[in-house]
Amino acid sequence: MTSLNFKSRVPVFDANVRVGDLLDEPAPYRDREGLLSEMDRHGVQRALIYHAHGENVSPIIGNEYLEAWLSDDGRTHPQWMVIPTSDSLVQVQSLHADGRVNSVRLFDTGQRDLPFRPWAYDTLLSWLSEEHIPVWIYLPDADADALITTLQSYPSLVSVLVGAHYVHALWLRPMLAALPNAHLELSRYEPICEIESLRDEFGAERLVYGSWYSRYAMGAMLFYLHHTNLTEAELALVCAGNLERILEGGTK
């Protein structure tokens, strides 16, 4: 009988990976044991994780909760979580004058608290351009002209686009035609052959698998990339080497 379980095939850096308890509902894991399990169950390396704290309550909270998350032993990294206001700014850029800091994550970029134009994160922006520090986007969250807009004026900003569904699909391929250095993360993007499409048109370079654990399912996008026509090389690349290249751009 062919075995039920699953492990990758290749190295695997997860891009995407919420840790701790929303205000409503516990996370499934209760300590970073609990989620280096889940983890090795997946044959997954490394990830790189932000705290619910700091979508659900405060980015400045859920960066210091982020802290009991985190150790030596090089499997888990710091995404820390900013908005575009003075105190968040001075959080995150302490972090980084400690060289701690290789990416970061905005906080609703939607039209609900304040618009994702130039006029309202040009400080935030321009900073994060100037010290290469990579960026993660919710595209749940975003407005779709405001976020091609804002971008293409810090050209050299690199950015990952977060919880692409397939309602996105007709935005994918104009957005990242007009954002050369967008990188698509996979964790929602499930319409058939689609990954293999958007390989085909913009290379496998622009593709970062990541789980959007405990949100979803740590192996189900993983378990999909590995049956896809990828090669081995791409299915590298996606799953840890895109990931690691990007994270190198924050440490310049």
Given for the second form:
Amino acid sequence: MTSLNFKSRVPVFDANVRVGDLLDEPAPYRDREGLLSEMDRHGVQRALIYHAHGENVSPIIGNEYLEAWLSDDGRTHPQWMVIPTSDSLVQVQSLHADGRVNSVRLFDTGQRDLPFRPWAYDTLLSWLSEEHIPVWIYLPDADADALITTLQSYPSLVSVLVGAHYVHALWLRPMLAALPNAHLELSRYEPICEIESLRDEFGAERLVYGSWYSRYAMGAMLFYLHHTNLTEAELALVCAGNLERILEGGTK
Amino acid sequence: MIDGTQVIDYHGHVGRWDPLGMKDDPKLMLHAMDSAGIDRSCVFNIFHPDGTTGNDETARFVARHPDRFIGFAYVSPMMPERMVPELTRAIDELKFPAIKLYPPYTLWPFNQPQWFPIYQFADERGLAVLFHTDGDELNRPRYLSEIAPQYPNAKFIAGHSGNVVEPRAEAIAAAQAHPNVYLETCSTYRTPGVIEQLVNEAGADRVLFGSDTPLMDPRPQIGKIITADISDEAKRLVLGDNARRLLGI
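Form predicted on its own already given; the form predicted in complex with its partner chain follows:
To see the whole picture, the full complex is given below, headed by that same chain.
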């Protein structure tokens, strides 16, 4: 039953929230309280957050800025960004030594012409595999062949593929079939009835709710998930359970 | 129906676009509509410059579920001699209540004379014309500020409301300046605050819910209206009341 007003009816752990300003795009909120207020408006309890500065300037500095958005209240969980350089790896390994790394997010080096290939990423991906750290990877400008063949070289690595769009419609299914440890983050995947179709084909365990707020409005995809024929158990998995399992180092 | 409001999706397609996963399967489209309380969807076929081929496909599609789908007429200045005759046929014989235009599949920005016979036809009939608009020079919403006052009996709708910041500002400015300009909401960019901006700056009575179904599932697109920080009264106007007024239903 649809109403003019909406709030989630299951616990929500948003897998994809950006905090802070991009160079050319100020965020619609200035601080953690602003983020929490938006989360409350949609019934979102927890969010996995990364800093915008890490997305298009410096993952290392972005990770430092991220500290201001964290708290002991359990509502914002850090996702550290990493780029395949020794400085970045040292930073993330130090955070890991302190027990603070449950996931990382790759800087999209394709924007600087470094392809996602083992010769460029082996040190980083090998370490993530050994430490059972799941990795978030951008799809919007990804090279499908590089993504799939590289991840197949690290079969134990758990990944969450972020930002699938209808322009990826041709390669979503072969990709999910080829990468059994990959999960699909849903923030902008809108082909008609595809979430239900992917659930039927690959299982709800492979799907992860993310809003990609503040790139996108927070509530729209959450509303969508609540108006599918997913069972309540499947909805709970997609909205929180799968992410909890991934961050705990579990596979599907 | 949502809380007593008949919901009309003002932007949908007939046809298949397989590389992007678009398929006009009524079973899928109706499932999505029913799941979100959408009563009717406006649909059109933009893949044939002759107009006739696509309009006939639209008519056959609508005939399968005439209580759920509303066909719009499509013509193109790529075949200028066919425009007015085909519009006449589509409106009078196929009973389509409105027009859809898609400048990206033409050579001319929609403020150029090649388009004017369509606007004249719409003006004479008091019809609504939905445009694809965005930041490309063929599709700039600022052209609405030029054509809308020339054809005051027609209604002009900026599809996607220009999509991103600068063209969106043009679309809003056109709606503010001209009472026959409206803004439609579907967009793959679901930027925070956009629905609020359209409603607050153009007025809730000038904004129309659209989804781009079946290229995009209508549920996240209606979700951005439902979850926007606007009043329930504004939501009712955007979701259906404005469209019913424009379409005369």
